[in-house]
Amino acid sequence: MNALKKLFGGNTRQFGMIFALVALIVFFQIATGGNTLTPGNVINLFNGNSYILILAIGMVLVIIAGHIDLSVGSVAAFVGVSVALMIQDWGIPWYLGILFGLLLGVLIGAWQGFWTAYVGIPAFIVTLAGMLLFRGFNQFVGKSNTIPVPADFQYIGSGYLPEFGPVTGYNNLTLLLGLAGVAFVIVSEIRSRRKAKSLGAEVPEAWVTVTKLVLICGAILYATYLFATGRPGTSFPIPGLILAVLVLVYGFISSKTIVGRHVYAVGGNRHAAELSGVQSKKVNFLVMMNMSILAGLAGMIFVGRSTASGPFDGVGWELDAIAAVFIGGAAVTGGVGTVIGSIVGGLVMAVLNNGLQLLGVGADLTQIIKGLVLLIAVAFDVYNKSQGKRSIIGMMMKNFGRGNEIKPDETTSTKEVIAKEA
């Protein structure tokens, strides 16, 4: 036990979404006789929960502004249907579609923003009445019809990389990518050494750093063979793909800009946090924004996999973005979360959903247990909380970024946050 303290840094119980994503997919693997890490599997899980997963970035980041969005399904299948007319109707390159969808997105959130930051009123009402709004929009723009969308935008939805390079029996751009995330880990993993030591803090040992960087460098390798060798035309997603660079974007801006501390600074207290400086209704208003762009995008890429535009696209889906978050352990009461953990709790879902459905389980039964697994997930949250810990995901990236970074699961005042970017 006091090994497994010092590899993850701390209790290996504020580590209980990790394992728990572990355990099932290991109880899917052998449940399934081995059906839930093939690579045919793995590919359609990615493909078919990559929406939501980018939905989860957006809505991990209003929760710990201490809001809520309920309109993030409905304002996807809007701006879906939007692109998908727009090609059709119009003749427009995909491209320009994708620009248009974006576009729409930026001002969906201005005018949820608005209100919201601006007006003074919930972003539970808001959003709600969005939610409204946007479902009927949909509707009525597409008069309820299927509306189908040309090859080339697909690609965002359904494509893979390409193949590239001499005859390996791999997809060459699949290793690559795999090969440059090893990369960046272990980088990250020196430099963060390095910045302690220069900083005089405490650094780890160096068999916690090897075997941290083993298991993590090896699951990543793992997930690129099995990505690497699907059946032919198949390879690392293009949503994978998207999501992953908006993992690294996101996970930057939610750590270490100056707009990343705000948000987790107003939704720690608003008051306090208005008071040091920070303007509210600005970081408010691009949260909301922010939500609705992202929303866009994955309703485009629904669009994209599935090839046309419908008049019940994303139902549910809002649903199914806050869980993630929260299973990934945003706290309800805001100031608590990371990219991070939402993706855990995102892919969570995922496998069970995927791993249920393997073993044909009903629709019914399903939705049962995934409402239980998330109260407990929020209730072990609680737990933690109450005795004086950080949530379950706060410690992962402890290790990164030691000395005068701001850990923004970590309790942690305002005006200590705001003193840090001085």
Second form
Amino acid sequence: MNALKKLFGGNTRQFGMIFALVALIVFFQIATGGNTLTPGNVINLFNGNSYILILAIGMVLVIIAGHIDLSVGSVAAFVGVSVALMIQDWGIPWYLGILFGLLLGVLIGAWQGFWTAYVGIPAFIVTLAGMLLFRGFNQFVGKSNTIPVPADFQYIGSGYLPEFGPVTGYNNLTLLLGLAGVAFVIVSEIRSRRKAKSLGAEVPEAWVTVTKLVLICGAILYATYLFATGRPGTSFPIPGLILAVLVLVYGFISSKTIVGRHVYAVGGNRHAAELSGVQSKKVNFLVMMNMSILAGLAGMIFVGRSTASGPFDGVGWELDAIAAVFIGGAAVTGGVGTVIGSIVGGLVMAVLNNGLQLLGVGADLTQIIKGLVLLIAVAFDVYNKSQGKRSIIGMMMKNFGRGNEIKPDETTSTKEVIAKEA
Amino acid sequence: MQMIGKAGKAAAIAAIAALALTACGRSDSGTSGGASSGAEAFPKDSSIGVALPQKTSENWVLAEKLFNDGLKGAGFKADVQFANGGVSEQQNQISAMVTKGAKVIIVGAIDGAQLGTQLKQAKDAGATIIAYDRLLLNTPNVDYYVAYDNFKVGELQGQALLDGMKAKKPSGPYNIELFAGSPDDANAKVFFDGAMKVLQPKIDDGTLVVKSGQKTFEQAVTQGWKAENAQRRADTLLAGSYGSASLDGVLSPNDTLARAVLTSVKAAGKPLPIITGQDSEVESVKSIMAGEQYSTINKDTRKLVEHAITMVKDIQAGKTPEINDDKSYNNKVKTVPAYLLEPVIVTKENVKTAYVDDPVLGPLTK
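Now that we've seen the form predicted alone, could you pull up the form predicted in complex with the partner chain?
Below is the whole assembly, all chains and molecules, this chain first.
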């Protein structure tokens, strides 16, 4: 027990989620007779969910800041159809199309941010209006038709890394990415240990770190192996790559930068944040704008994957993204949540969906199961918090001190400390 | 510093072990390609995927049951899925079918142009793809198309309208109004064009008069196939153009819209016009028995599913499935070989024989 504590030390909430994800994968791997962890299926998993996960990144920031965004599906659809039309009618190259799509996202985001932050209308209302507004724009601009996009644009939604270098029987770029990921994990762990030491904080014993690293690196390498050994011509998919970059960037912004910390401050206690000199209006504006930019990106990726833009793209995406964020441990009241957590939450839903489809469970039952999972995951969290406990694993380790937590993702603790002191 | 050494070593060992354990690299399985003639193309107990759209109408629920029973009866593993969550769910379902090794995938698309990536994936894995009821567009990766002949549906509707009005009033001119389906459904235009092939010459020679002047598809459309939209348009037309004139006939693309128009006519206190329909909905069959709606179209789902399953059996046996149209259905990339079933027009005259085998509609005609 002591060893386990040390291994998962500090980051219990997140490890609980990851543990649930792993359990789910193992369960489906057995139940589907080995169909879950095949190269083809893991590639499908990322291709088919990357746009939802990208939305979840934006959504967690919105929710941390204490808002909600219901318009993301419509915004995604509007940006998707606009870009598809522009490429079709004006013949602009794909990269200009993407650039324009992001720009459109900025404009839409500025619109919603303006009403939310500066006029002070609740984001729920602003984005409810946006949901109607941009769905209408989508169907108006596209005349409710399906608009195809050319093959080079499809690359962002369904493309793979090129084959390059010697023939190894693997996709070489995927291997390189995997090794880079391993190197990154190791280096950042070592740096955080060093930093903890220099600050005089307690550092876990070397074997704990090594075991943890072996587990994480093993997982990364196994994933790399799966991605690199798919059908020739496939690799780690491009939408997955975009997602990975965004996770790194937003993980860093939310936990390490001033702007990122301000989002938590505003969401946790707006007045306290303002009194401490945080410009809450600016923070709210940026958070809403960022969400629309990411929604635009997700819409374009989906259009690329679908090879065409359609009048009902993005219907219900906002709810998928919101579900991912809440399963990932964010609080409805704001101030709590992490990017990584939301991604894990989104993956839980994705694996569940994929596994149930592989089992051939009908769409009706799938919805029932997903609904229950969402409710139970959040209920579990709420119950534990109301009991002053953190989670099952946290409960088992309640004697385990907080002294050595120098984890980049551990953002919940500050809020909880504030809450307890208040 | 000593720790770095340890961690580094451990990672390196893990890396080497992972690669060494699995040094086989890529497998080339799953690219067996098309059917070779004569021999069985794939084992008889293979998985067959059926991806259907939203479970919104009786037709699709019936199709699900028929596919399940029919494929299992033939010895296949049936994998029938509905995509209630929309296009993205259908995409994931098709991917999952490929993962499960489906040898034939039958696709009733929500949007026929948004599945290109998944169809390519299926094709690369060696599956045969059959478009069911709705054509798959903008992709080379579709092998067959099986559906009812929708242009023929339109022609039958147009002819029924003419026949019905003639029976009621031996000579023209007749006042008619035109209704079409939703513009985002590729079939809607086909129905309309089929009907207009019959009606246009009569409009040109003055036998038929469209009093509102709304004769084009764009003017006649009904967004989303929604009854409320058709009813609102009918209200407007009646108030605008039929204050004193009588409305003799209405071209309606399906039963739901036909009943909506009839509701509007009744509300306006006008005599009921001859009106066409399609789909053999229960309410409309009752309406035909009562002498209100004039005609509907019988597109028996049983026959359509039966033929799709026959195609699967042929493909399994290494034979080329029977087709009866190899030039009409161009999906913008290739001309898809199609098997078209003949729709049947149903009026009060033949309603008893038309549904004699139908367990639901049969009793209604007694």
